[in-house]
Each structure stands twice: as structure tokens, then as C-alpha cells.
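Coming up is one lone chain in C-alpha cells, specifically the form predicted alone.
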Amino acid sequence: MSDFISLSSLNIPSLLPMAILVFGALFIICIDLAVKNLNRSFYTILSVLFIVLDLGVLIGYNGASRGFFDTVLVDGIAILSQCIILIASAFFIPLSLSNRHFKEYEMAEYYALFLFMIVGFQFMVSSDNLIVIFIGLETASLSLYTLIALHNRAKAFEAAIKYFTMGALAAGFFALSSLIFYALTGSVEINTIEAVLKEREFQPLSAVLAGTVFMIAALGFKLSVVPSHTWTPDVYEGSSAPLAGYMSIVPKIAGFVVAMRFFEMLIASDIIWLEYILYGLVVITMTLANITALVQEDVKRMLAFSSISHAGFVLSAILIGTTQANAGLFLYWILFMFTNLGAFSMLWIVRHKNNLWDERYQHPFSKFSGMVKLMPTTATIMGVFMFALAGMPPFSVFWGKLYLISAAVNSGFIYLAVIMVVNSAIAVYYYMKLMIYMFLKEPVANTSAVYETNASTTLKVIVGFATVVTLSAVLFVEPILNIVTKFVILSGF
């Protein structure tokens, strides 16, 4: 018997995705240590173009499902969750083009640690192994944490601090999780735990129902799942606008497949107390968010609190566990990311250097007073993402959620339809309260220049684009469906 390794055997096109990233990242820095003071554009242009040809070769793969010593898993829904994350990737970083100049984006290092953290994110969701896993975690959250810190303001250094320590306690639990089922299964393969697990009918209960609580608290955090959730406002008020934008899309889709590849295993065993615990985390979730966010008096505090409650909404999906509920967890967060990229970039433009209007928060809703009289096209846009947002039809989020409630209740989850429905109504409040200050008060500027100094043309084109997705979802919701039930059925799921 030979005791080489073939190279055909390790498939190592699998790794391609992840390997033009990293290999763009390098040659960020190395550009940057043999060219100094390259204009951010440049670094911008770079960084979109290793997106959109990591992107090309994702799509194109037509390899075998597993790869590097059955490490990595190419199937349906780690295809599909990586388009989300490349695409809402090579939005999120032109905004680095804003009108004013930042510190941050000057720096060769903000971009490749933002390929660095991509890459982190593309292994969480194309492997089933807990160990590749845990590593694709810690990668993608360091980078976060550095660039949350490089905004270089005493709010953002507190921001990265405290996502730092919150994430940190998940990194353990995720550990711990990973050794307790590796010492029940003696593997960190979820197929391989699953069915160990199922042979010894889930048995002794109380080690699988540590392992699990355990797991559910590690990603919990990346899903701002109630209680683990307490960071986020914080951490989005002190991050750049983008970022926090982007916080709200790409690590939660990641923190998704990871918890469909896990506990829709456990749910398809009938373990009926995780389906309690799950039902839980729900109802809770979506109902404490929206309710914290009726009293908010920032509008990034309040969009931090509304990315929770439509998390909470996302995750009845892995709770359903059917394959309607899964294509639905897709959908819904296609539409939303286009949503919160528009609402997220509108902040972004609007962003002044100094704190004129609070103390404390840079866009309290007095902010937008009477914004209608001084920037109409502004306070329009704003208000068709915050429809959207509610959930209103005919905008994009509403056949999202449309979608979701009919699997709650073709699955016989009727209850969890109602609670649904409910919070979505509760929610219509909080995004009309900044229409009313938009549309029904008096301006508290006596000119729109203010709401102009980090407008860009880069900056517009992308609010365009989002606005445009926004209001004409209802023509490509179909199509987007029938691509996702596909990937997902021949996932499995």
C-alpha cells in the first residue's frame, strides 16, 4: 500500500475560493510595502476585482462535493451562502469612497484584513467539521475586531473591545461544545456525530444537552440571539457606518449555515427539547428586539436592534427545519441584504464629522427632522428602505417574510405564525417613527449642506442600485426562489 497522499484525492480546487482571497490579501500588503501612499481607489478596485474573480470560480466549480482530506464541503447551501457573502462583500467595501477621507481607508492593511475576514467567513459555511469551523470563526472575527478599531475613534476602540470579549467567552463555549461531542463520538465531523448519536439514542442526555446548550450560546453571539445580544447596539454605534452594515448581513448568514448544518440534524431526530429551546430563542428574540427598539433615540441603535429581531425571524427557519423554511432563510436574507445595505449607506451618507444634533449619538432621530423640505429625493429613499424594513409590500423584506410565515404554517407551526405576524406589526412602529420626523417635523438645519459632506458619486450609485432591488423585488423574487430551492435540495436539506 502506497503512503502517498494523490493530489486528485485531496481536491484541492476546493480551496480555490479561499485561496484567491488570501493570495489577494497578500499582495495587498506586499504592493503597499514596495509602493507607499497608493490611493484607497486603488486598493478599493483591487479588492472588488479578487471578489468578483473569487465569485467567477465559486460559481464555475463543478468538482467533487468534498475536498482536503474531506475537510471542506462544496455543496448546495455552502455555494449559495458564499455568493451572499462575495456579493454583499464587493458592496460593502466601495464605501470606502466616501466624499470625506478616513483614516482607515488609507491603510492597506483595512483591505486585506477585510479579504482575510471574508476568507474566514467562505470556511464557517463550505465545512461540516468542527475544528475548520472554529477556525474560519476565529479568523474572520480577529479581522473584524481590527477593523472596528481602526476607525480610530475613542467609541469605536471601546466597540472593538467589547466585541473582542463577548467574542472571545463564544470562542470558548464553541470549544467546549466541539470537545464535549468529539469525547461522546470521538469525531468533529457533524455527519459522523449525528450518527453516533443517533445509535446511542442520544444517550447520556445530560452530556448531549451541555454540548448543545453550549454550542447554542457560541452561536448565539454571531446570530445576536437573545441573551447574547447585548453587544450589538454598542458595537454598531461605534463602528463606521459600513461596517456595522455589514456586521448585520455577512457574519449572521454565516452563524445561519452553521446552525442548519448542526441543529437540523438534532431537530431531525426528534430531540424534542431542542426544538423547545429553539421555539424559545425565537419568540424571544424577535419580541425583546422590537420592543428595545421602540425607545431607541438613535437611528444605527435602533437598525442594531432591528438586524436582532429579523435574525430572530431567520432563525424559526433551522426551528421548521423543512426545506421551504430553508430556501425561505436564503431568500429573506437576500432581500434583506440588499435592504440594510441601502439604510446602512443612507447613515454613511448623512454622517457629519462632528455631533451636531446629540451629544452623544451621531444620528439621533432629531437628525432627520423636517429632512423632506431641505433633501426630498434623501428623505424619500430613506423612507423606502424603512418600508421595506417593516415589512411592507410590495418591498423586497415582505415576500421574504411572506415566504417564512407560510412555512411556519405548512409546517403546523401555527403559533409561531401568529407571533410572527404580531412582531412584524410592533416593528412598522419604530420605522415610522423616523418617517415622522422626516416627513411631519420641522427641519432643525437651515441648510442641506450638512447632510452633503460625505455624499460621493460612489456612494449614490450604490444607494441606486439598493433602491432600485428595494422597490422591484416582486420581479425576481420567483427566480431567486427556484435557484435557492435548488441549491438547497441538493444539499439535503
Contents of the next structure:
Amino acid sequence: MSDFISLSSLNIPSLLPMAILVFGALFIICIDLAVKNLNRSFYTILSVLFIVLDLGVLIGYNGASRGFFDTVLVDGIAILSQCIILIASAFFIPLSLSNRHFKEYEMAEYYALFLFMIVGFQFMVSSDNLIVIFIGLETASLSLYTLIALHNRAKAFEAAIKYFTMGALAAGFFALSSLIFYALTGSVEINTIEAVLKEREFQPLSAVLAGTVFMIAALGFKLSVVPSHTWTPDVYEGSSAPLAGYMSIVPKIAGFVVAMRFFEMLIASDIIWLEYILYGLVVITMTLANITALVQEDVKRMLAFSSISHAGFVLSAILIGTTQANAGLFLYWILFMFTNLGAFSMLWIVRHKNNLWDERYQHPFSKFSGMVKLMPTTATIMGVFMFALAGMPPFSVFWGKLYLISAAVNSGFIYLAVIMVVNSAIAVYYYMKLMIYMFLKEPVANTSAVYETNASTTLKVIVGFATVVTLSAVLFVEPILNIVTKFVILSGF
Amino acid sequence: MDHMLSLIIFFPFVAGLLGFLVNKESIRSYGVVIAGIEFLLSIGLWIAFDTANAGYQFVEFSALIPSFGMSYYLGVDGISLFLVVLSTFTVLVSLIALNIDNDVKNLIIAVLFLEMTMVAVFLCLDVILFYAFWELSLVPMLYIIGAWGSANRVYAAIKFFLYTFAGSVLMLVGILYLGYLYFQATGVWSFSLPDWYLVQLPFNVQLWLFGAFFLAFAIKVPMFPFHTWLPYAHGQAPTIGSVILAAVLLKMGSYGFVRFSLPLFPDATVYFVYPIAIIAVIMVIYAAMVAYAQEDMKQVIAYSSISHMGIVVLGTFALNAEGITGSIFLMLSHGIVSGALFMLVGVIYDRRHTKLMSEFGGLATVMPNFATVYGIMLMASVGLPLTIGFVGEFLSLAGFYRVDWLVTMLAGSGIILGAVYMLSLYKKSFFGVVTKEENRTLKDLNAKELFALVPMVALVIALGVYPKPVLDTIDISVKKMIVLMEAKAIHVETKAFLINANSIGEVQ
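Okay, that was the form predicted alone. Show me the form predicted in complex with its partner chain next.
Okay, now the whole complex, with that chain kicking things off.
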């Protein structure tokens, strides 16, 4: 080790994916200063192009590389999850090009914040340094709070504040957990922590337990794992549909990657209570969210609970911990991403200026009554998304479920597998509720116009794309699986 | 014809998609034409089918998710051939007789999608693919019952859907576990049924897996005590829904027993023969008694379905060539007969908007043709010799007689009970004097209805008199399966049971 830090040892290219978007965000702010009143379409497409550029750079990586004082780790799962984050972002940002105008989309800050948020998530997934992860988490979260509040509705402020206060608590937990592990091992690098703890055979156990519990609370908040899920329905309801959909995908995959890195280290310890804790979390999250979703009256809230339940389902991959399970996690999430993109975009399309159907809710089930008679195609597409989310074969999410359940069965978690399928059976009911309203009830509206006020060509194209992917998922499973498995094995999970 | 089976599966699907473009006025003819072409395709399959070959024919194989062992694997043998023909036939006649006017376009498209799933369930040899179509078949049926049914339709549709969906999720775990066992045994992932047939499983594993599959099939059949969804679904479903449900969807369950439970888990099957036989006897007798107590004509036929499916299950678990062949033949005959009976109930319901037997009486004088067709179907349902119902019922019972004469006697009483409730139905509705004024002016069968019903009557008699071509084709595949079961069995008792069930007896 020389006293000098050579530039090449920093491995600047490992930072390139984040750097591009940081540059993009700053560029958007600067251009806003220079040219006033640029149209939202300009910013939207510009952001998408930066993301595409970033994706192009990212795909060029292969194999693990460290950089920036070893704090940045671009390994297989980092590349994989960044790809998911970027692709999801590239589809969710253009949802701003809706037919109706919303104030936040006219502001350049919205796009800049959006890009900063992506950068935060990218840092979160491509590091095994608890402090860098923390910084990434906070960057992303603070941007996200602001984005929610920009929606400029009373409910949106409420959602942002609620998310912020809960998020602050979670951030505190994360810091506390990092602190405990630092105190135990003198390092904030997950792999060093692992090495030191192993050497000491995970003693003192109570301190490890405390650190783990704080970490679970912090990550559980991001992943909306029961019992730290309570913010989810309210925040989803308050934010615009694109952001709600985004929140159901991107922060969670980032959280999963961190959880994967973190728990992989602890699971290696063979500490039995850890498995119990995770087992309990998985089962409670799946089941409780499913049962609560049954009684929801608003489709968006139902989807919020459904996304909690999906998160619980996928969390089982971390509990199982085999390569197949970890690959299954990514496969599931990729397929889930397209389906949820479709479902939330549909909610965005049918959004009406006023709450015509219910004083309290924007999307009560009754809103969709008899939709098939007014707009058969729209209703059918929505139905496809619902059945896909329910895990109905042969639509997208089914294949993810299949693979994960198979992973559970293969590693001897038969009871877990049974709980998983029983939950799928429960979940069918609430997805079907929307189907029943759409297909089996009489229409409440006289004209389809009330459902189309926000529909634009861009939105229709995005929904169409999501539909095609959802319908023909079986054809993509093999290539996705190959890539995902390759990257997961590459990073040693 | 390399892709005959794909063609049969996906033709109605493509036609259904394109159906969205067809004008509302012409959609009914469109539906009938498509169903007709599909039926001709399946007849073509039958003609091209080599009846001397017991194995799978027209096999199509291409890998779908090779790293997970899932493939697009189709094939047809004697067991599934006629169920495919039955499906296409049922859809054709029920579309001909269709008389629903509201949203008929959506209905016909839903029926075409349903046809795809039904045919695919019988033709898929990849288990995951089978499961996918098995679950998918619920969706169009949910829509058909829920949108065109009578007053309590939504409840009935949900009950039908949730019951059957929940029942089959455990099967998914079973499938995945079996796939894993296959992987352990061979080092290769495969979900294709012919591959699975080659694996011998330990007895306790067989028990668990048999249970997981059994629940799914038992709910579909439906076996006592999982039958409660069926009367609801039939009671609320529109005629076309009831016809397809009774004629084809229930057969998926009994087909599942023959295709999966028996050859995959021979030891567990033999282990469970008596419990299942007792359930089957309960189905036969209990459902017959309940049928007798009904006042609604459609409920009588719905419960009679359960009763007859009891004999199908009994025949299947006789585990000999007569029993299984007979039970498959009974599936076909029950499909035709119960389909026709539900259609006939639909005919009278359309005219009188009631299905209560007390509202009728003396219909034979007002509607002679209707009464004649009804009478023939009724006799076939009871199992009168020289009708189609007799052949299957006789063979199934004869098959189980080798296993246990007492159980067979009890189940045989179902035929007598069947005669009791069916004839009392006939007496109450058709004989005597016309008591209700509004019944005097009822119109007899119209051309459309005759066109749908006459082929069914012809089949009932033709196959009742000469069932040999059908039986022979089924028999050869069934015998192959029984040989496989015996070869696979790991317990000596199982082999002994199978030999005993398949031989006439030793010379003393």
C-alpha cells in the first residue's frame, strides 16, 4: 500500500452509471435556468434518454469490480438490480405525458429529483459498505418524499409527511444497526463484518441480535414488511398512480438487494433464531397483507396491500437463500415490474379530476362496475393484469411464483411452499373482486368518457407494451432466467 | 399433419380473438361455424388416429423453459382422444342451441376461449402446461356463469372459482415436488408426463403426492364432500354454461385420476382404493337421494351428475381394464346425456321461465317431440340397456365387482335410485293432465333445438348398441397404463392387487 492514492485504484468507471444520471439531473436544472417554459415532454424524453445511456454503459460491465476506496461494488446482482431500476424508471417517467396536465410535471425539478432518486438507489445496490448504502438510501428517500409532495394535493402532502416521518425512523434504525456492527467488528463493510463475526463465532450474540433486529426494522420499512407496512396504503393512495407504481417496484428491489447481501452473511452463521425471524416475517407479511387486502374498498389501496404481499412472497427467496431462490427473486421482480407497471398505468388512465364515485376514494371498486360493456378492451387488459398479479397461469407473475415455490420445495421448505400457494389462493379473491365489478356488474357510468380523461397515446403505448409482456411472459422466462442465474452465480449468491 | 394438436388447441383461441372484429349480428353464426370447424378437426384427428397404437400419437415437443424442464409437449392416446371429441362436440351443439341475446358476442368469445382450455387440458403432456390450462379454464367459466346466470349468479360464480382454484394450488406444490424428485433421480429437470411415468417413488412420498393431486381432482369431479359448489353453479349458470360444465369440465377431474393419480402413484392408489370406493358409494347413493328430494328440474340433473360421477370414480379405481375403460366410456356417455338433459331443461326454462316440476305436468301432450327426446335421454341417464349410459355403467361396476362385490352392489343400487328420481321427474312433468293454463300453449322443439338434440339422440342409441370402436380404442391405451402401473409398483401387495383385479380368477 502506498501512501498515494492512484487514480486508477479508484476505478472511476465503477461510478460511471451513477455519474451519468447525476450529470443528467444537473444538466436538467441548468437548462431550466437557461431556457424557461420548456415543455414536460422535453424533460421526460431527456430523462429517458439519460437512463437509456446509463443502461448502455451498465450492460458493458461484466464481473465484479470494486472501486472508490472499495466502497463501490459492481457485482452481478448490482448490475442486475440496476438494470431493473433503470428499465422501470424508463417506463414510469413517461407516464407524466398524460392527457391532463399536472403541476409537478411542468417543473424541471421533478425530473432532476427523479434522476437523483435513481442515483440513490443505484448506490444502494452497488455497495456493501453500510455507510454508502445509507447515503444511497437517504438520497433516494429524500427525493422520493419531495416527489410525492410535488403532486400538490392535500392527500399527497399527507402521504409525503407520513412517508417522511416513518422513513426518518427507519433511517435511524439503519444508522443504529450500522453503529452496532461497527462497534462489534470495527468495520462497516459487510464482508469484513462477516469475516470478523465468523472468527468470533457470532459472539456476543445479544449484540448481533440487536443489530439484526434494527436492520430488519430499517429494511422492513423499505420493503414494507409487516409490521412496518402501515405507511404503504396511505402513501400509495396519496401519491399519483405512476409514483405509487414506481414505489411498489424500485425501492423494493433496492431493499431486496441490500437484504440479500446482509442476510446472506448472517444466514451463513447457522443461527437458528435468524431463520425463525425471517420465516415469521415472510409468513406474516404474505398472509396479513392478503387478508387486509380482502376488505379494501379502493383499488389503489388493494394494490398497495397486494404489493406488500408480493414483497413478503419474494422475501422468502432470502430465507431460502439458494441460488435458485435468488435467481427466482429477480425473475419474479422483473415479471412483477411489467405487470404492476400495467396495473398502475391503468389506474392513471382512468383517473378522473373529481372523485365521482366515492367521497373518500378516487378508485373505489364500484367505479369499475360494468366496464366491460363500455370499454371491452380496457376492461380485458385490466383483467389480464389482475389475473397476472393473482398468479394465474400462464400470465407473467405465475412463472415467478412457480420458480420461487419450486426453490422452496427443492430446499426442503415444503410447509413454506404450502403457505405460499395457500396465500395465492387467498389473493385470487381480491383481484377477482375487481374482475367481478368490471365483468359481472351493470355499468354505473353512461359513457366511457369519464374513464378516458387522462388517456394519451404515450400511456396507451406503455400499457400495450406491459400487456404484451404480461401475456407472452412464458417466452421470456428462459432468456431472463439464463441471464439472471448467470449474474447471481457471478456474485456468489 | 405434424401440428394437428396445436391446431386443435389454438384454432378456437385465434378465432375467439378475431371474433372481436365480427359484427354483433353475425357473431352467432360465426360461433357455430368455428365450433363446427373445430369439431371437424377433432373428427379428423379421430380418423387419422391409429387405433392399434396404444402410445401417444401426433406428439409435438419443443422446449419452452429448458433450464426448468418445462416444454410444449402434446400428445393424444385412446384415453384422451374421445374426451377431445366430446369437448368439441359439446361446444358445437351448445352453440347451435344457444338462445341468449344480451352481450352474445362476449359470450361466444368466452366459450371459444373455454374450448381452447378444455381441449388443451386433455392434450397436454407437460404437467406445468396442463396445470396452466387447468387453471385457465376457470376464467371463461367464471365469466359465463357470473354474467349470464340467474339471480344469484355472482355468488355461484365466485364459489365455483374459489373452490376449484383453492383446490388445485396444492397440486402445484405436488407438481413442483415431483419435478424435484425427478431431478434428484435423474439430474435433469423435466415436467413431461411420459418422463415422470418412469420414476418409482417411495411409498410415503406417493401418499402425500397422491393427496395433493387428489384434492384438486376430487373438487373438480366433484366428490363428496367437496361437491357443494356444483348444485350452485348449475342452478345459476345459463344453459350453455351448465351443458359445458357437466359435459366436459367435470371430466377433467376424472381424467386427472386416470392420467396422473393412477400411473404416477400406483401404490398409493391401491392403498386408497377402499376409502375412495366408499366415498364413491356415498356419492352414488347420497346424491341420488338428494336428487329425489329436489323440486327444481335442473337440480335433479345436477345431483344426478354427482351420482353418476360416483360410478365413474368407482370404475377408475377398479384398476382393471374393464373398470377404467368403462369409466372413460361413462365419462363420454355422461357428457352427452347430461349435456342433453341440461339443454332440455334450458328449452323448457326459456318457454316458461321456471324449472320447478310443480309448475309442469302433462307436457307430453303439449310438446310430444320434447317429451320423446327427454324420455330417451332420461333412459340413457338411468342406464337402460342399448343406450349409451348402460355400457359405461355396466363396465365400471363389472370392473369393481372383481375388487369387492359388496361395494359394487351398493353402488349398483344407484341405478335403481336413478330410475326412481328420474322417472318421478318424468311423471311429475310430462304425464297426467295439463294442470297449468300457461302450459297449454307451449311450443314444441323448434328447428334449432332439434338440430342440436337429434345428433345427441343418435349418438345415445348408436353407441349404446355398438360401442366397440370407441371401447377398443380406449381399452388398448388403458391396458398399456395398467401394465405400467404394475411394473412401477414398489409393494408386492400392489402388484398382487393389480394382478387379482385384472384376472378372472384361479382354477381351483
